[in-house]
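Starting off, we have a lone chain in the form predicted alone, written out as structure tokens.
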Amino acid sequence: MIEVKEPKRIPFVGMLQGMFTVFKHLFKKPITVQYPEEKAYTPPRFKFRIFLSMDDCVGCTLCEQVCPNLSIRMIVVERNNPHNKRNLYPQVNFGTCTVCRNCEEICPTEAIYLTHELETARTRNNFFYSPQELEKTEEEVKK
């Protein structure tokens, strides 16, 4: 039969511990951000808007092939570009990509990359960014 010893308890001391983690951060600034009059600290690793060159892009379907979410769908954009003779671009749902960069690594041209740019939101319940979008900033996009 094993016997089981109960650990030896000296009163008053967790309630002591609680009270002194209460007291070390009850003078604290909070962390708390005010988005979006201030912008939170993005780490310089942190990318998020994928970007699109239509003019290295030569529409070989990869991007779409390697996208676990299904986020990514070519579509045919009439464009005068002699490397992409199908025509085909990636259009890409921002509700549905999780940034996993599988795009961006895949792509042989480097046609896609993300860059810094965090907000993307936008006012109408589409998430789709069509190719011509992808080649904007999100200013110009907005606009």
The other form holds:
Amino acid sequence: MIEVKEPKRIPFVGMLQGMFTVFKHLFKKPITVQYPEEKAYTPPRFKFRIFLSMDDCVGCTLCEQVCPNLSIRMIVVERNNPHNKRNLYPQVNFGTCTVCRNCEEICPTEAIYLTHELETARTRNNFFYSPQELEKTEEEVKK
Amino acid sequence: MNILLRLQLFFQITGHYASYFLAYIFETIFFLIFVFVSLIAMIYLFRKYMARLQLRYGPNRVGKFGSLQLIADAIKLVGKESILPKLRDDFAYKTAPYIVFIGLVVGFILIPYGDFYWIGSLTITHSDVSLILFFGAIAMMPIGEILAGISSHNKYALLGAMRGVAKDVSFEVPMMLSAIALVMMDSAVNKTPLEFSSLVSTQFIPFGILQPLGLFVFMVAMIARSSYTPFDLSESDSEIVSGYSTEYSGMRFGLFYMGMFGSIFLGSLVISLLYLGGYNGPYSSYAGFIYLLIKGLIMVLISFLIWLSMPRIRIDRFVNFGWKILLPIAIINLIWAGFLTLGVIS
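The form predicted alone done, now the form predicted in complex with the partner chain:
Time for the whole complex; same chain goes first.
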């Protein structure tokens, strides 16, 4: 059996060192972010909410096919758009969206893209964004 | 001139006996208000201080700088349902929190608060043996804790109470011994060495400088008596839940909580009285109370710092620390105090 010799320690010195370390924090600024008033820093590459330009959408249903969580469903919206004869537009459920950005990658006309908006809190069972809502910013959707 | 005589002069129109009666009643009311306000201020201070040491903001939503947070919490505690265990020992269960709180209040009564501008002396009770009475009063608090533990009919509460007893027994003795050293020093000069105010009046040099070992022992014992970290053995989340106060809820728990915070403040006041010169200072015949308060607050902040930076220690180490380290130190301090006393006499 190997005996490890511990270094001889002076009693209470370690405790005092620990207390001093804790005491030094008194003169530091709190790191808390007071959320609704202050916003935490979000990196420029951080994207969350899907935005849809209905004029560019051609109704190809590629985004629906590529979505791994079946968050995107195509629904019919009567709208005068010469590129989109079938009137199919994506409807997104943000309750299941994991922000994989596959829809943004696959969209042939860049109609779908992700924006920096992240505060999409809504009432329960109401995570569905219709194509008209996807076209607006979050402030307008809340109204 | 003390506060009682001031009040008696104020009520003199009502006649001799009635004026004294009213003066006593109003003094009691003022005192209870003082205790409650100081406890609330204490808890607010603790939460703010703890938050700053942990790089947080602490309460800042209710009122300016969160100053009304404690009142909101108190209202919440009063409004909570008081859940009673079915197999409780009813009378003991219900009186236990009050015993703890009354012990605390009696401890506060016996402290000499010094002078405060034109009001004069703020001391409430005058007694020749206030030191012994004080130790008697704070010895009342463990009785409440034990009653709470046993009457809850809960294994964890009982274990917590037993551990609390072990703590109290092993730290009462060094505390008393270090207090005896002070009484020895004082008895060479004064005729009433068992009184707080005579102990304070002899401190031209604070006893904390003359007896640093005694200060250390008394402070550690006081922390242990107030049962907060690192000596909060009567509670631990994974083994005995919350100790003797496991089964308590609502305002009864609030009384236990206030008892703990109050005993921190009380202990700090006593340490500053016995070892740091108490209400002595320049112009202390006018502002003695302020000196006492400042010294007490500094001691409170140091004890909070200890609370925040130390882990809880194991029970066997803790009891060993009380009997094998603090007790010999206290005895060495007693011998040292004997030498000092001989020097004073000769």
